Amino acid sequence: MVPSTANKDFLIAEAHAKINLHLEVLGIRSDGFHELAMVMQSINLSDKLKLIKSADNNITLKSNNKEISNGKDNLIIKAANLLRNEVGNTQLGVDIELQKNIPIGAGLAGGSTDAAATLVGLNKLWGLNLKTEELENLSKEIGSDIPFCISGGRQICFGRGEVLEKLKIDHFQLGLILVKDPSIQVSTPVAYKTYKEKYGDSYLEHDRDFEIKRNSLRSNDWSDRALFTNRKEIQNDLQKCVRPMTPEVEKSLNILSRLPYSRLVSMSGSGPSCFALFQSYDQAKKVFNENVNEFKRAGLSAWVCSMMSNGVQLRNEFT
């Protein structure tokens, strides 16, 4: 449940990053996009958006990150315009201030989760009273990961990533160490294009075959305990093509694999961010503190994170 906010003129929307606990490329859909079978998980690495009700009908954006466009191509602006057009009120305005903490082009859905936070936040700020399901359905128009980022937690994701099946997980106890080489980004379209060139011959072609794969994913136990007891590795099909052509990913995975107590290591999404899972946040934090200098020597940005049971959160102030 999204908490209410005391001030009716502004609110803070916290946008969580995601990692992939499973990413399987099944084939090509009739619309030309890849058919995917994934498990996505929200983590507490977050951007924060301050949404300030505007007296005019302008939608503006400013950010602490100079690499980010403040124009109409930004998903935040697209989301705000999409919501305003949906309700048919072009007089609604907002000034948005983005505190960017999630690295750009990192396979962590940073842009998508900012768009999700915009939709959830403006739905509250503008008093539109749209349901979560309505926001998720609307968000598909501008990004495949946005529906997941709205409600978050741990979910199975099909289609292009927009078809969601919530997993009932009672406890999110795992911790993780996340690393990224700040000198590089990986293009998601290039990652999928390369995967298709290398593995396209093995693509499934019929929906009945897609459904067999979907049912296989549904039948697995995706609880924290099962992640450790039932799996020796995390499947990320894109890692198979990104890792050989990206030395920084190879370096990151090797460093994470050598960490004590790390159990599962993987690239997230199309990379280049990589992560190692630990049995608890406290264990991950201890290992992080003991190895922070190694991350620095390797030129890696690094974070220790916990897993979240929810997506966008609304708050009264920056924390």
Contents of the next structure:
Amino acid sequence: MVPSTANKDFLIAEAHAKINLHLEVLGIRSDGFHELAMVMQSINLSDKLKLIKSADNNITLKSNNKEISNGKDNLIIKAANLLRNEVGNTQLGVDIELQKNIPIGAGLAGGSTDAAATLVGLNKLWGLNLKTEELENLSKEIGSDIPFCISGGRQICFGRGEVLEKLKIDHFQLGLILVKDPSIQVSTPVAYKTYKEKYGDSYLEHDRDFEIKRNSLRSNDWSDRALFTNRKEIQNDLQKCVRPMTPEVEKSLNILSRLPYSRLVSMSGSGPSCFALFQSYDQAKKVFNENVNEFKRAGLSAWVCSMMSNGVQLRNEFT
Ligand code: C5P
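In place of the form predicted on its own, the structure of the form predicted together with ligand C5P is requested.
Time for the whole complex; same chain goes first.
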């Protein structure tokens, strides 16, 4: 929520990364996308966007990361233009400053969550009053993971990833250690293409078969307790094809599996970032501190994170 004393000329939008607690490829759709059944989870690794109302009608972007394009191909600019066109007011302008903390091409929805933050932030800054559902619906035009990132938390996601069923869980105690080899990125389209080449023959074809899979996901207990105590593994179908062709993923999964108290270990999204779950944030933090040198020796960037019950958060000052 934005404090009532908010400076009306700028807002800070905090954009959280996500991990996948389940990623199952069901089949291929007529639009060429994959039909998915997933559980996504927001984590407290976040980018920050400063959205400054502009006197002219320009939409500009600058960031602290030279690898990021500041042009029309950036999802942030796409999201701002999409919103402005939706409300039919081309006079609206904004200068956006992005503080990028989420690694790029990592399977953590870094680009999608920035787009989500742009939509939520500009809806407020420009006084548009669109409902969350309207923003979610609009956002799916430019990316499959953006609707989830808007309200985040822990949600079941179907379709391309944009059909959301929010789980009624608001207490999260699990902690995680996340690692990524900074020397590589994985292209999501390439990961899906490779998966299709390898497993396309076994894709389900009928919606009734998709629905059986969806119901099975719905009937699972996705609470922290059930995840941690009952589950044998986290299913990420893309891991089956990305792991064999990416030694950095193999290395990451091996290191995480060997950590004391680590329970479930998986790649996130299309990778290459990988994570291990721990019973609590404190336990994850302790193991993280004791293994910082191990991650360094292996050439991995590493973070200790907690799980978030929400998506984009708005504030009116940098903290
Ligand atoms: O929607 P988004 O831009 O995130 O998707 C990136 C690419 O990943 C798509 O162009 C497509 O190649 C692949 N993809 C897919 N099925 C999905 C989501 C993504 O094949 N459900």
